[in-house]
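Take a look at this single chain, the form predicted alone, given in structure tokens.
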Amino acid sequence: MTGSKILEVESLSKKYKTVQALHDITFSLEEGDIFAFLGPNGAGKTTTLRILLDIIKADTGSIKWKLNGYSGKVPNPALMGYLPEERGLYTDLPVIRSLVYLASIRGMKPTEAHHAAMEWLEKLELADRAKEKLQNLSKGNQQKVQFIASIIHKPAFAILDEPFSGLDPLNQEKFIAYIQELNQQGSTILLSSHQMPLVEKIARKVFLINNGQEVYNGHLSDIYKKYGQHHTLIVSFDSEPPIGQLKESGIIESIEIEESNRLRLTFAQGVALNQIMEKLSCLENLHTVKSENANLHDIFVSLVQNQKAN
């Protein structure tokens, strides 16, 4: 359940030498949100998060926090949790020692921090490795420890940059549950990712960004209503697909090659299914046709293509 606005971002822009990383970005979060900042690598996601945390400065724009009674540009670190895309823990220290230290500088007492750390390590199946150095753990297990470090103090606001990085599919699903649990306990979540199928399982609001520019900003449910009315078909052929012929049909918005003889076709909004089937029936070597509901990835690709066309 959402409440009052706790973060307002207005017209952020940032340039690195010749690269315009952000173009006039504006969004806000309410208390209790799970807000997803989504886009491909290099889209401007991490730059935005670092500006929010005052790690780097924006060229133009403003940021206003209203968090647990605090009002200003940068909130008290004890109120914040930050999972960086690049790991920042002490690799030559035992896991438990690193976690207790990081929790203590966010206001937790050492005994309280140790108890909370062991609870989380148990939950993430790492309790038996608490005294090992972080550098001895796999990439996925290091990501688990980094996650614990960012949320162990139950922050009012958690920024999670690529939280699913390095995780296998099973642990990705577990992390979705952990993020939901954190939110239910009172943390507002801003997560950044390029893995849209995972994020759309938990986000309530999304900000789609590409090349530093807003593509969409709003409720996840609304984006399906507004842009999800495209027919998407998985089409396979007995031999090489006639991609050129498909492009010439005039009704296809995007073509993705899934396998050598299988394509994912997204048709322009408003094109009737009988019109689509009439076009497909003229193709040689057509083997199977399977309908698929539009997902966030499909919608993002479509919006980016329309943005380029304009």
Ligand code: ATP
Contents of the next structure:
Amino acid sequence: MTGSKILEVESLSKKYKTVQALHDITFSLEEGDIFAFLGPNGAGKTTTLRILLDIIKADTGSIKWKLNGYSGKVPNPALMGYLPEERGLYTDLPVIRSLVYLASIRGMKPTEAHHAAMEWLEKLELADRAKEKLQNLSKGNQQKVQFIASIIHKPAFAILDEPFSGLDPLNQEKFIAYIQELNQQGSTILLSSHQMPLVEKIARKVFLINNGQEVYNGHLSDIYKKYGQHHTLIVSFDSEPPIGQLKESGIIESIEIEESNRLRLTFAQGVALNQIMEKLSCLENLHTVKSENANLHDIFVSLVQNQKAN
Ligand code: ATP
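Next up, the form predicted in complex with adenosine-5'-triphosphate (ATP), please; the one we just looked at was the form predicted alone.
Below: every chain and molecule of the assembly, starting with the one above.
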């Protein structure tokens, strides 16, 4: 796979009546990428994806697609796969009929579509439910069918909005493997999620977004090198944690309350462990201290807090 740019997005902004959903968002994807939009609820992920798909219009900014010989401002539907955040399938049709119908409008012959649909249903342990109405399936199983519908035609570019939503941990892991498989077979993937630990396992590039603004845009490996040098400790106390005293120590970047007497403390980059231990050992009600490796969640929280402070 080459690394040519197939999508270039520049300075997208979008305001709904009172909410500035996107501020000046710029990013690009290369062929073969697994690129993840990551951010909390309301960050602007779905808005971005809907603009890319030309479902809604941006107020300002530009989009350039250059995919498999096609170029334009709007995507070529024949090359796209889209898993929407909200369920979009016909709930009173048998699962297999929906899948064959949707695959056929994306150019697959009925027999080929039927074969591919059954293969995917087998894989996702739903073959025995093929003739049932979609509405009879559980939320997670409906998500599986929706996923199959979006990628059955092996799209050159798949946009997956919250693909792990409604799935149990075992199925989330399976989806990670399917998305990787799809990518290895030639699909470029743009996904959105608020589940950082899952995205960490799969994405090569990430766009961290908060309140419609870029927090980070780049390779996942680089984000750890650049920002992952913080110490994070899970600290338990015998009684109410002395949050005020911790804040006054001047070395803590973020404090999150995990449980009533347990905190997750992230220390500023460059603060040495012995300096941290010295401060903690002064606290009277300290119970236990456990070290944690830096992860995307910690990095995100600390970047957002820094952004607020600046
Ligand atoms: P989630 O993870 O909860 O799906 P998101 O990152 O996808 O969130 P968006 O759905 O893009 O976020 O929403 C961004 C902001 O725009 C939010 O504040 C949301 O309330 C607002 N918003 C989204 N759609 C509309 C709309 N149609 N009208 C008004 N405000 C909207």
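Numbering follows the first chain given and starts at 1. Since this is a predicted model, take the numbers as computed values, not measurements. Here, rigid core means the biggest group of C-alpha atoms that superpose within 1.5 Å across both forms.
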Q. Is the C-alpha displacement of S28 equal to or greater than 2 Å between these two forms once the rigid core has been superposed?
A. no
**Q.** Shift of S260 between these two forms at or above 2 Å (CA, core fit)
**A.** yes
